[in-house]
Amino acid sequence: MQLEIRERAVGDVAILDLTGKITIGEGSVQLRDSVGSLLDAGRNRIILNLGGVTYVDSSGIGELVSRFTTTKNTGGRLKLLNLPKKIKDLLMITKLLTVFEIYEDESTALESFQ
C-alpha cells in the first residue's frame, strides 16, 4: 500500500492523517509536498498522525526528519501523532525520539501549541 495523506485543520493546526507506507520514492516525495505546500500557504503548525502508518524505511525516516528542520526554521512546529511500536521503536534505536515532540491523543497534541 502506497502512502495516502488526508489533511484537516483544528483551528490553526494542520494535521496530516498518513496511512501506508513512507519509502524511499513516492512516500517520502508525497510526504514533502504535503508539508512544503502547508508551508508556502503560511501554515506552520503541523501535526503528522502516524496511527495509520505501516512501515518507514531509511528514507522515510530522514524525510520526517527533513521535514521538522523545514517546518521549525519557518518559525513553525511539527510534532507527530499515534506513532505506531515499530517506529517509535526505530525513532529510539537511531536516537531520534528526543528530536520530535511525540504525543498518543491528538487533543494533547493540538494543546501544546497554546
Given for the second form:
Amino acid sequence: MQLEIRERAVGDVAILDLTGKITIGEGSVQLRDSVGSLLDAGRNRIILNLGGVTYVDSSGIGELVSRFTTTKNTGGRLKLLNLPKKIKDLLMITKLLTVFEIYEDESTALESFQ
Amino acid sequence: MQLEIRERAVGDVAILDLTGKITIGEGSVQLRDSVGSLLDAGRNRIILNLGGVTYVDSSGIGELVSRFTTTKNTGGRLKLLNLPKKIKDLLMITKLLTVFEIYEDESTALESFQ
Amino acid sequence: MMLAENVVELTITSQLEFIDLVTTLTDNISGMIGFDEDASYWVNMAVRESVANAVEHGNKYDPQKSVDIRYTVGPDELKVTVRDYGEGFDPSDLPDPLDPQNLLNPAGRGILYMRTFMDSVEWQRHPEGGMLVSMSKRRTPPKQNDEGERTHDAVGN
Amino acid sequence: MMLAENVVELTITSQLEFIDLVTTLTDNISGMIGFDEDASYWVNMAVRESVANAVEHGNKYDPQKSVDIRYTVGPDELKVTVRDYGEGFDPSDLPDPLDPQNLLNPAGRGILYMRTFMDSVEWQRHPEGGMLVSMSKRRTPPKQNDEGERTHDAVGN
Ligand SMILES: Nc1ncnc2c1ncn2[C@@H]1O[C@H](COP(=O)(O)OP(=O)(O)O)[C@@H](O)[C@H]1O
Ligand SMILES: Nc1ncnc2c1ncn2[C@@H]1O[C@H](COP(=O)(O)OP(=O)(O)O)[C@@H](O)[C@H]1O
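Please show me the structure of the same protein in the form predicted together with its partner chain, now that we have looked at it in the form predicted on its own.
Shown next: the complete complex, the earlier chain at its head.
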C-alpha cells in the first residue's frame, strides 16, 4: 500500500491523516475516493494532514488541486496541514503555495473554519 | 560496505565478529584479508562469529572453506560460531556442516581451543 | 574512476505497477555513485515522471510496447534516457502549468518537474519511432551552506 | 491476473558492482508478486549466482559485453533468464561439489546453489552466442507446517 489514509472528525471538520506516497495510480485514486466519500456524506470542511507524506508526484499534486476544486465547488473548503519540507518545495515549484490554504498546526487549521 | 569485521582477542584466541554479507568481490576479499593479517601475526586460533551474517553466496562459502584450510595449514584452527538458520542451510546444502567445527555459544567455542 | 562510462538498462512493459521498480533501481544507482539524499530524491522523481509519461501518453498502456530506461554513469554526471514507442509530441507546444489560468489544472506538471529536478532535459523523436527523453544530473554536489541552501540548489531554484 | 505474462528486463555491463542492482530488483519483483521472505531470499541468491557466473566465466569481465536479465511474471511462476556473451560451457561436464574429494574446493558451488534454490534451471547455448540460463520458481507457496518445514521446502530438500 502506497498511501494510508485515516479519517478523524473534530466537530464538523473532517481530518484525513495521510501517510506514504501520493503518486500516479493507487495513491492518487485513494485520495480521490476518500475525499469523494466525505463530500458524498455532505462533509465538505476538510483538512488534509500531509505530515506523513514523503512523496507527491505531479499526478499527486494534480489530485490535490482537483480535490481542492471539487470541495470548493460544493461550497466547502479543503485545507492543508503539516507540509513536510519536500512537499512544500513541490508546491513552490508548481506555484501552488498561495493557491492552497496551508497551516502548520492543527488547532489553527481548525479555528480557520470557525 | 557489505561486510563489517571487528576483531577481538580472548587469551590467544582471535574472534572475528562478522556483520553483513559475504559475497563475491568486496565481502570475500575483506574476510580473506582479515584472516590473512591474523595468520601473518602468528595468530592461528580463530573463531568466526557469523551471528550477524545475513547472506553468504557460493563465493563466500568458498572463502570460508579457503580460510579454514589456510588456517589449518599453519597448524591452527578456524571455527565457526553462531550460525544463523539460513547460513546453516547453506552449509547443509554444500555438505560442509561436518567439515567445519561449529559452536552455538562463545564459551564452548573458546574452551574447545584448550 | 571505476564506474565511468558504465551502463545499466531496464525495460518494462507499459504498466504503472512497474514504475516503483524503476525508481528503486534509480535510488540504488544514485546511492552507488554518491548522490546525497536530496539529489537522489529529485532524480528519482524526474525519472518517475518521465516513465509515467512514456507509459501513459507515449505507449498508452499498450502491454505490447515497452519503456526502455538507460542509465549511463559518467565521471561528471548521471545520464538517464527514457524511450517509449508512441506517437511522440512537441514539448514546446504545451500549456505552461505556471500560467495563472492553468494553476488549477489537474494535470500538466510532469515536464515542469523534470526540468526543475534535473540539470538538463531534452526531448527528441527517436528515428525509429517514439520519444527519447535524455536527462542528466551532475555528480559534483552543489556548494552547501546549510540545510535550506542545499535543498534550494537541488530543486534548481 | 494483472501481472500475468509481464516482463521486466535489466541489462548491466560486466561488473560485479552491478550485481547488487540486480538482486535488489529481484527482491522488488519477488515482493510485488507475493513471494514470502524465504522464497525471495533463495530466488535472490540463485539470480546472484547466475549473474556472477555470466560476469566472471561468461563475459570474463569484458566491459563491452553485457549481461541481460529477463523476468517474466506468469500466473504460476516467476521465470528468470540470464544471458551472457561468452564462449559457453557444458554444465553436465563439471566436477560435483558434493563429491567428498571436492568438498574443500574454494569454488564450484554456484550451479549447485541455483539448482537447489529454484524449481527448475536449464542451460542452453544461445543461437547467437553465449549462455542462456533459464530458471523458474513456482508462485504457489509450498505447504507450511512450521518454520523449520518451510525453510526445508524453500531450499528444495
Ligand atoms: N512520452 C510522451 N509521449 C507523448 N506525449 C507526451 C509524452 N510525455 C508528455 N507528453 C505530452 O505532454 C503533456 C504534458 O506532460 P506532463 O507535463 O508530464 O503532464 P501530464 O502528464 O500531467 O499531462 C502530456 O499531457 C502529453 O500530451
Ligand atoms: N555463464 C557461464 N559461462 C561459461 N562458463 C560457466 C558459466 N557459468 C558457469 N560456468 C562454468 O561452470 C563452472 C562452475 O560454476 P559454479 O558452479 O557457479 O562455480 P564457480 O563459479 O565457483 O566456479 C565455472 O567454474 C565455469 O567453468
